[in-house]
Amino acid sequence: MWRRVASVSHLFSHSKSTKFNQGASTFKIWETFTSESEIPTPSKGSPFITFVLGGPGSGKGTQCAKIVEAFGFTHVSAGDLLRREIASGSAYGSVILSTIREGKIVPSQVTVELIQKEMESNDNYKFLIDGFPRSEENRKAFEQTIGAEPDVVLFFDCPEQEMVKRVLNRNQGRVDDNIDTIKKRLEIFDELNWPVINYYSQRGKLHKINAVGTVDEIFEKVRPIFAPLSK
């Protein structure tokens, strides 16, 4: 089990050494990722991390639920963690709320430490990090704090019109589910997320998924990526 963190005492400070950092020297970075046989086998001695990327409304959360059910991952949604912090009424929650309403990205260290806390409080060692990193700054902050790179990076590629339609139709009462904020989020995604996607593509870790179709049709494109984990 990962070491439990009692609280995030100072979200804007650098993290202390953790089990992730202690295991960083033995964490193997997989440079190539071109076939199922090359997917690294998860080990309970280090986390198996999958980043799940895509614009708002690309279906990341829905597909994460399918992956959890089929392959036993723990789903860690960056957006849900931020909304939970907002609901807590903390001072950081107020800052996060203002940032989200403006369609901007929450400071990297805030999100990374919330993710770290969630991972370390979980018995599992296979994680889907949903909606993060959203910028190169996010990516670097995660790797420096956690002490590891992702094993797999999923990118759900979806046309802008389809994403806008999905977000407006889901009507979940979220502060960022309105047309003006959605447009800002898409602009920021185009500006900041593509360097992250390109970085992991060059690292041989990226799996681009056509995110148009039914939930089951899209999942059938995802399933082969994780199939070796069932063996």
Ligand SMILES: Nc1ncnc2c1ncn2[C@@H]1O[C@H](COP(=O)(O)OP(=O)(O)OP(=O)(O)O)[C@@H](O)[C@H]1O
The other form holds:
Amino acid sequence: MWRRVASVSHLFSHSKSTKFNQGASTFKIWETFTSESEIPTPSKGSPFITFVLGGPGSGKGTQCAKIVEAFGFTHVSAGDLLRREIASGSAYGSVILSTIREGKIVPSQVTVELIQKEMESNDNYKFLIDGFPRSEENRKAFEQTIGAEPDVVLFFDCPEQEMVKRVLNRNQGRVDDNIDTIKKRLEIFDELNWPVINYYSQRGKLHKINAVGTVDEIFEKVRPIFAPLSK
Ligand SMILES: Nc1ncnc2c1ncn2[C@@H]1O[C@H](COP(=O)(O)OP(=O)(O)OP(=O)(O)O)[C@@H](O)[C@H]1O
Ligand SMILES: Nc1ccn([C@H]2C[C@H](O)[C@@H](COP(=O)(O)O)O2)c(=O)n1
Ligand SMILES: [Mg+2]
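Now show the form predicted in complex with this ligand, given that the preceding structure was the form predicted on its own.
The complete assembly is shown below, putting the previous chain first.
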């Protein structure tokens, strides 16, 4: 069960009106006041947003594919959107490429704009936002631009050694799947992602999943979280 605790429109007077936020006056903060295992009931009138967090190679993308299949979400991968932007030869492309090569985080404004476009061009109302937010700056930029908060936050908790092994075996030709970039990505994850994880934990939105085991074993831990949702 969820309750609205505050309207903070005065703090976001420069928020843009979007499909998800009819101007700043409708921006609300919600918090859970019961156990972490409950999720809010989605309605077709408003987006149901799940953020998917976890270190590099923790299995976010793999589990997102399973959630899409079982529960009818639309998968929005921040990393895929950025890679698509590079491939399109856009003005931002070279900056994004060098940032990804260095294992760093692309400025939030760029990533949030890509996520917003993707969400707005999709008729579905259930979204998995994979690999986002990677930092407090990412998180705040999303709230401010989209004017919404996640309903659910998944965190795939995986030991470093296992993540490194998975990434080095991935074999998808990614420029960041090499040992030097992985080390940097793990450092950045430790430095910037934990504050985000703690933020959502404190708000009772975080579902921490032990990401060790087979893909199916891990999905059986994810499934009950979304069981109240129909496809
Ligand atoms: N439970 C698992 N056991 C073994 N290998 C796995 C498991 N889950 C995913 N993998 C494999 O590990 C690699 C990384 O998985 P995936 O791409 O889903 O991770 P990710 O969290 O999305 O990583 P990134 O943040 O780098 O995009 C892939 O090759 C995938 O097939
Ligand atoms: N919020 C994000 C998400 C991704 N990136 C960049 C940096 C990552 O290393 C790279 C790949 O992302 P992944 O596919 O691993 O989720 O994309 C970012 O800067 N900000
Ligand atoms: Mg991924």
